[in-house]
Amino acid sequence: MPNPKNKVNLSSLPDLKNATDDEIVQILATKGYTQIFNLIDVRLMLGFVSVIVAAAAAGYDYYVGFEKAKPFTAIGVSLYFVLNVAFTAWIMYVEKGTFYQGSKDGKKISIISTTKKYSPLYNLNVTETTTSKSSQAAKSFTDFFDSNGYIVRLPLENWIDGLILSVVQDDSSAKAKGSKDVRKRE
């Protein structure tokens, strides 16, 4: 029986997307991929420093009083603002929706997932980062979830395996096997 904690509201696209993203991370871990946390580390560092700045400004204000703390509070608020702008820019322009980066056998992959409002399609972009070889595909969430809201791992695992194989496999070995890739490549 499926774990009741993993039940997803089938009417909520963010819940479906997040559950699918989490399942892909677990699938890749079982396939021998080692997750690279560089993007997450920078995000955490920016958030952590922002909280430290806010806590230091509030603590200083508490101990010395508002009037004495005004200059320090102004600096703290300004620094907090700058750090949060950097945080937002990092998420929008660097991460760009990347939820997974990992490596296996010297091949590094990056995976971006998106959904569009009112569309039950899960869009995935897998990129082999050293060659910039990319493969995009979309599937309906109904392919990965049963009618009760539990994820069905096998179809998702087969789909992600095919996408990753299309970007990490050498073109010469793909032609030798006679494989045809109908996915959009960049």
Given for the second form:
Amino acid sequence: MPNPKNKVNLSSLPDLKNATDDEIVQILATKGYTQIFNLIDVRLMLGFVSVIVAAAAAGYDYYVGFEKAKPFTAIGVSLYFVLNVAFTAWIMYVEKGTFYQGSKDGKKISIISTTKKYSPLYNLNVTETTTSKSSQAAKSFTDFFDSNGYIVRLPLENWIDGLILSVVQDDSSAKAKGSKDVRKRE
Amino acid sequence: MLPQLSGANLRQSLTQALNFCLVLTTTFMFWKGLSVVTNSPSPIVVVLSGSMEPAFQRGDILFLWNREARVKVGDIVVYNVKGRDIPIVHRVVRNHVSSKKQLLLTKGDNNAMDDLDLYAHRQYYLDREQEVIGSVKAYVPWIGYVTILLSENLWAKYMLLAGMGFLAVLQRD
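Moving on from the form predicted alone, please list the structure of the form predicted in complex with the partner chain.
What follows is the whole complex; the chain from before opens it.
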């Protein structure tokens, strides 16, 4: 079953994080979640518009020469700068590490993953965006990577299931780890 | 389920393509921005010949400023001869100035004769507005030799670009 293409460099934190992020996206797809791409789409739009602006400025300058194109080049450079600042601001302040957003049965969840340098911990923050209920947990990458560098789905899947359950449930029929019981009984 | 995953995959490929493009466009925009600020079509040039020795050697990088309406005799300017693409870095040795324009005669420090033979047919002076692309305000020695190697060896240029693009795609941040 292990595909050599999926082998992850266990010494590279970005590789580990990206591989785990990808695996969670796939897990949620199999569980019937519909991925919401709005966050990514805005980022792509900002980025590609700025690329188009740069290309347009470059093309115009190439065809009419530096002197004639100067005012437009100046506009192009400023516009590019503004768009890039917006692009960076979007990634830093709006996305904030969110790598997945999806919905199922009227519940919309947003997942942020972060890692810290030299630490083997994978920090997950799962939020249900309509109720703003969030659950945070961390596990070492050793809990779901084998020593050859292949990700093992089951422990990751169980962990993610538990986290999602703890934020989407309103009447708790299942026990959520460590949460206070505020059960509404009929 | 399948269309879902391919939507994610499409966006992942687009994100990587975007990261690659942004490397190129940001570099280019910095260059163009510097161009606009200095008012010079080529604000950073590499010395290609030894005609300005001992002041400048082949491979030195020069930083130009082109917002001076009139340059002074003794300044080192960079100019393109009408119709040619190669920038020449020489010193202003003579000028004629009026309120309308400034005409310059240039000469390389290390040359025996002035630049008259380099100018276009029947051209006796450079026009500060038309041909001069800036006067030299600062320089960094020697580093530009890499560009000389790159421009004289086409293969090396493509290898460098390919390497940069490859790295940008590999890093998925």
